[in-house]
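Shown here is one chain on its own, the form predicted on its own, set out as structure tokens.
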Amino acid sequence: MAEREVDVAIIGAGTAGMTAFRAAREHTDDVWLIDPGPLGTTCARVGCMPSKLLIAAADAAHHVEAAAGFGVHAGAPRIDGPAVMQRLRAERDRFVGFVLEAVQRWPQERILRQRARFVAPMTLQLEGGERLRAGRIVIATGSSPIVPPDWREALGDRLLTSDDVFEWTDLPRSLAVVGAGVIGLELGQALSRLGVKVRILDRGGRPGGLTDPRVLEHARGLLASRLPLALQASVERVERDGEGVRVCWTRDGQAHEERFDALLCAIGRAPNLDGLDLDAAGLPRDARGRLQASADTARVGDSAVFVAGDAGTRRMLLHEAADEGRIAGDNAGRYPDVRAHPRGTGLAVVFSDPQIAIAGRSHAELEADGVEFACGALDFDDQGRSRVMRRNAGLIRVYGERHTGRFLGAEMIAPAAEHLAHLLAWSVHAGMTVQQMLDAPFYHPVIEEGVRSALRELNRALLMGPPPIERCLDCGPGA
């Protein structure tokens, strides 16, 4: 059996794999991408952009139906579903293009487009025969949605995950979508505006991921007005019907039951290690199995194998798995000589209607960590812009550190919830305090003045700052 040595072998041509491929490069030119295709990213192919037009296409329906209350009647929308996932499909085949001609810029030859698995200690067996003996390995598989076995079984074709979503050629007439995570919410919330009949339910009672209590509280019954959502409701049985599928489930005592043309599994992803034969790899794992690398260099323990993007255990979010690919691409390019890189500050949003966003650290990580925090809040109820727009719900919560001032994140259900917490992310990465962050410009009517009343609440609750103003002029009526 034909057997090779290398410097640096990458498993996985996604996101993190392939900026671990560019950084791995700029150290040494014998680095090989193992994947055997379709290259290309999660993002691009079946993750944020496709589902971003989805749901663009439901807010030009939303906004027709809600132009009556600014009195303009244009009728109710007729949806063209072949037509909403046409356009779909070919913007989101526009954006794989654009991975793709990237890739293909790329020495070929050092792409193999095979599957590999572990048979020693860095060392690869690929399907094709050949063996790799790696001197460092990067393992960037991905991950892929979880679902039950048994819903598989039962529900056949009828079971459906994201991957699925975007090869339709035309809308369901009904659908229920299991978990209220960012899957869950932004397709079912974008499918009912497109007309599917849809009924979201969820086991626990965390929207979106949020964990601050009160924006939780908020954030519960301001979805629950504007989606068929039923938060800690149990699936106890799924079923085929016919064509479709009938749905069983408790929640409150209540047992209930309804049928749909199809179910959409959206309790989480996991990450793609099945078929690596990690076993033989001989690196350490937790107690389910997963593989535990530092956040600040990647690597697996001791050894030289380093995991990046969905593989790992952190955040499964693009711009967490390019920065992990690059920190593994550049330790596995320049070993022995490990270096830690400092990591961004969290950011993460979810697109429904208001948006969730958490920006910087959440209220559950001050709290585990027992950091000694104090706590700003704005309804925007009657914020002045947000009000103009007719976009005036939602509550955002910002937290400081007792002591210093220093500005630590926020959660929010908010309008424009995915710019104010970029620009809260950017002051926590810049160690900004709430003063600082006050004596900032803040134009006139804008969203981000309710940013600002939230900031003069929390300075006040620090002891850093006077009485926040009631209805304060500079912040217009109502901030």
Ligand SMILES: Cc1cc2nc3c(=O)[nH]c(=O)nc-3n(C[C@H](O)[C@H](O)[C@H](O)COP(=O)(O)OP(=O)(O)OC[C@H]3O[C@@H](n4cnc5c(N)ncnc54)[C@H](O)[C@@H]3O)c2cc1C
Given for the second form:
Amino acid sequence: MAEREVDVAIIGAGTAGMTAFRAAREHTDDVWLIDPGPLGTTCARVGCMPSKLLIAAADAAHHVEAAAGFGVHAGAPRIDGPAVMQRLRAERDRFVGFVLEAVQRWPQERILRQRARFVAPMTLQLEGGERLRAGRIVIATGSSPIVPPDWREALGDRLLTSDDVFEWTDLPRSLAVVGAGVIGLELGQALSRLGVKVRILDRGGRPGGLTDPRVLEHARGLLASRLPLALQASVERVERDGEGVRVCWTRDGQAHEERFDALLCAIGRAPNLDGLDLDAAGLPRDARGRLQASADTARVGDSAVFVAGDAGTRRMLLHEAADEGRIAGDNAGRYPDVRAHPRGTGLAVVFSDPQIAIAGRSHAELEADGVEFACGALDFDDQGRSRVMRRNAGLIRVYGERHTGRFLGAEMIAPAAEHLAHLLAWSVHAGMTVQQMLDAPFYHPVIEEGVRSALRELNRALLMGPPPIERCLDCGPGA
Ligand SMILES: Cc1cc2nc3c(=O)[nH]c(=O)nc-3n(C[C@H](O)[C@H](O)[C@H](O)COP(=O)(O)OP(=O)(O)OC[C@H]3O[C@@H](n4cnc5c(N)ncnc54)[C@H](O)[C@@H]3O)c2cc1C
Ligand SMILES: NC(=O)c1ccc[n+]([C@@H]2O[C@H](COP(=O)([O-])OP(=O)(O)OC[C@H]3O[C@@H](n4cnc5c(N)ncnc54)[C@H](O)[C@@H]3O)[C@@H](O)[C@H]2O)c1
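Would you generate the structure of this protein in the form predicted in complex with the named molecule, following the form predicted on its own above?
So here's everything in the complex, that chain up top.
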């Protein structure tokens, strides 16, 4: 059997694998990227980009309906499903094209379009029969939607995941969405706004991954008023009903049953490790069979194997995959001179309406770490600029460290949360105190004035500032 000795083998050519490839090649040319394809990354093909394209169409429909609140009457929007999906797929293909162009610029002989699995420590078997013995290996195989096997068996092709949605040529009439995590909320709300009869069911009560009890309570009420959302709903049975599906669930002791065209399963994603035959790799794994890599080196134990992106155990987010790919690739390239790279500040955004975001450390993380912290809050109901735009719904809570006044993080369901969260994550990243943030300029009238009000309350709670002046003039009317 052909066996090739190589310096670095990278399994998976998604975002993490591609950044790892680039970083490792700074140290050696003998770097091999292995992926059966289709290339183009989850982000561009079936993730971040197509989901945001669907949300953009939904927002357009929503703005038409919301215009009446300003006295502007455009009539009921007519949704052309095939046109919505056609634009989505065309733009999606454009984004995928950019990724493919980048791969095509690399030395093609170093890209092996095959699936890999371990047959021994540091030895990979490729589908085509060849074996690679690698000095270092980066595992960047991404993740896949979790689908209960009995649901798949019962529903067949009427069970969909986010991987299927962006291939649609038209919108369905109705859809059960199971899971109100990031994917369920984003896709469920967008489809609902595009006229699909949607019901979102979640067995838990933490939509969008929020952890702050007050923000959570606010979010539950706000989302339930805008979305067909049932939290703490337990799906008891799913079955095929002709061309559609029947979903039976219970909530508060009450049984419900409803028929839909299909069921979108959005109950989480699991790292793609099953096909790797990790037992043969001799790598330490946790109780769930996942690879535990050091956050700042991406290295698994004291092995020469590194993990990056969704294949690891940290947050499944694009910028995390890119960072980890860079760290894993750099360390695989320079091995054994492994270096620690400080990790970026936490930042997560759900593109629902209102958006949900966590910047810096979450409430749950601060509690788990035993940090002494205080909170400030602002309800956007009366926030000046938000009210002007009829987007005055949401709550932000900001956290600061007692004794030092250091700003630690925030959770929110808020208008323009994607922007507020960046501002706040950057403040955490820069190590700012709450007072330093308050000394920075705030324009008027802007949504950020709401953040200032929350920070003033926080500074007071830290005993580092005066009591906020109710309806103060420099906050702008209503801020
Ligand atoms: C619907 C959806 C929306 C999202 N929206 C956002 C968003 O708005 N913002 C955000 O930050 N994140 C978002 N994400 C998450 C983000 O897309 C992922 O965190 C990121 O793309 C993961 O990149 P990766 O490199 O780890 O995996 P991938 O890009 O999936 O790459 C993994 C690669 O490994 C290959 N592979 C697997 N097994 C093998 C094997 N045995 N041998 C060889 N190759 C193999 C696969 O073919 C694949 O090409 C979204 C995800 C989804 C599903
Ligand atoms: N905007 C973004 O950044 C973005 C967008 C989409 C996806 N992503 C990434 O993809 C990951 C996966 O997203 P996801 O939404 O699939 O997972 P998730 O972990 O965010 O949410 C899964 C939800 O499903 C619920 N659930 C689990 N089992 C269930 C069951 N049997 N019945 C009913 N509900 C059940 C859970 O309570 C949870 O609320 C996210 O964690 C995120 O990292 C990010």
